[in-house]
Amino acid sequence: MVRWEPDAQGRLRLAAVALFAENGYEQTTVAQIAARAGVTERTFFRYFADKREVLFPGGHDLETFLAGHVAAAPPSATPLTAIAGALEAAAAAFFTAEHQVMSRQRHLVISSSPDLQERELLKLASFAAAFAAALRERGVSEPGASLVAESGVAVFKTAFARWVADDARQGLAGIIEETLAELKAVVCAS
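Quick one: this chain alone, in the form predicted together with another copy of the chain?
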């Protein structure tokens, strides 16, 4: 006789995405999420710092993954190729074809609420900061490190938007590569 069902956090996440899809993010209260998960509101806030965070799992994992790949890039890699390599590796590891439909749903929910967009932008900014730190570790000086880091995140944002919009005709890594080439073309043509 267990006292509580296991994996309260997972139940909360499932309940949240279901309710967000049914009624929208803003119309859903934390009390509703907690009730559907079979716990109290207080328990929700023990697992998630705030209501938005339930939609942003594993952000720290991805950040360390990216920073680690930049740090591990061969010495011959330029700053931009180091970033690009990390992004493509992350695409292969975290954003496979089977995740695409889930990513699209999540992207839709986030697009529907300025609150969630703010949070997403903050996460992306933390990726950029991690990139910049990893590049400085490689000897890249400011402001170049920050500029490449932000450009890399811009490439990721743009490529990701195309990936979730298109119907999985192409992997995210390939789209990232194309987008990066486009960035170089349009910046260096000036």
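For the two forms, the rigid core is made up of the largest set of C-alpha atoms that agree within 1.5 Å on superposition. Since we're looking at a predicted model, the values are computed, not measured. Positions refer to the first chain, counted from 1. What changes on going to the form predicted alone:
- After superposition on the rigid core, displacement of the C-alpha of Thr40 between these two forms amounts to 2 Å or more.
- Once the rigid core is used as the reference frame, the Cα position of Leu12 differs between these two forms by 2 Å or more.
- Once the larger rigid part is held fixed by C-alpha superposition between these two forms, the smaller part shows a rotation of 23 degrees.
Next up, the form predicted alone, please; the one we just looked at was the form predicted together with another copy of the chain.
We keep it simple here and write out only the one chain, dropping partners and molecules.
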């Protein structure tokens, strides 16, 4: 096995997603993932607690990034504008065109497993909690902070699903803008 190649964690993620797509999530083992990535199982567990976590790396980093951008928004920004700015910044930093194919494969794998869907919902709930806390720090009272935070997560979830299905390769930031405009149009029409 080639243990000295750089980016073992990245290779493990690529190997896992490819194997999940080929064989199914449940049928894929850690040993298979490690072998495909050219590392040992021990190396796998150095980076991930289990095979499920391969699909959910950096969640805390993204959560911190999003909350930080909400907190740093100009004082004049509305709560929804602050969240939109954070989502668009995350799209530019974490969800580039180079990540779209991998994100699409990851999305398909998660969609095929109720356990993974549950884990994805927990991740999104943590984003909503981070948004709400950042908005409360900005002086937004409840229930407004939670309502806007949940709306922001709904915009992200909807835009992300559209982005991974987008064959035209439109950027996620643009889809977030479109989705937010749709939300505003529906809310204002009500």
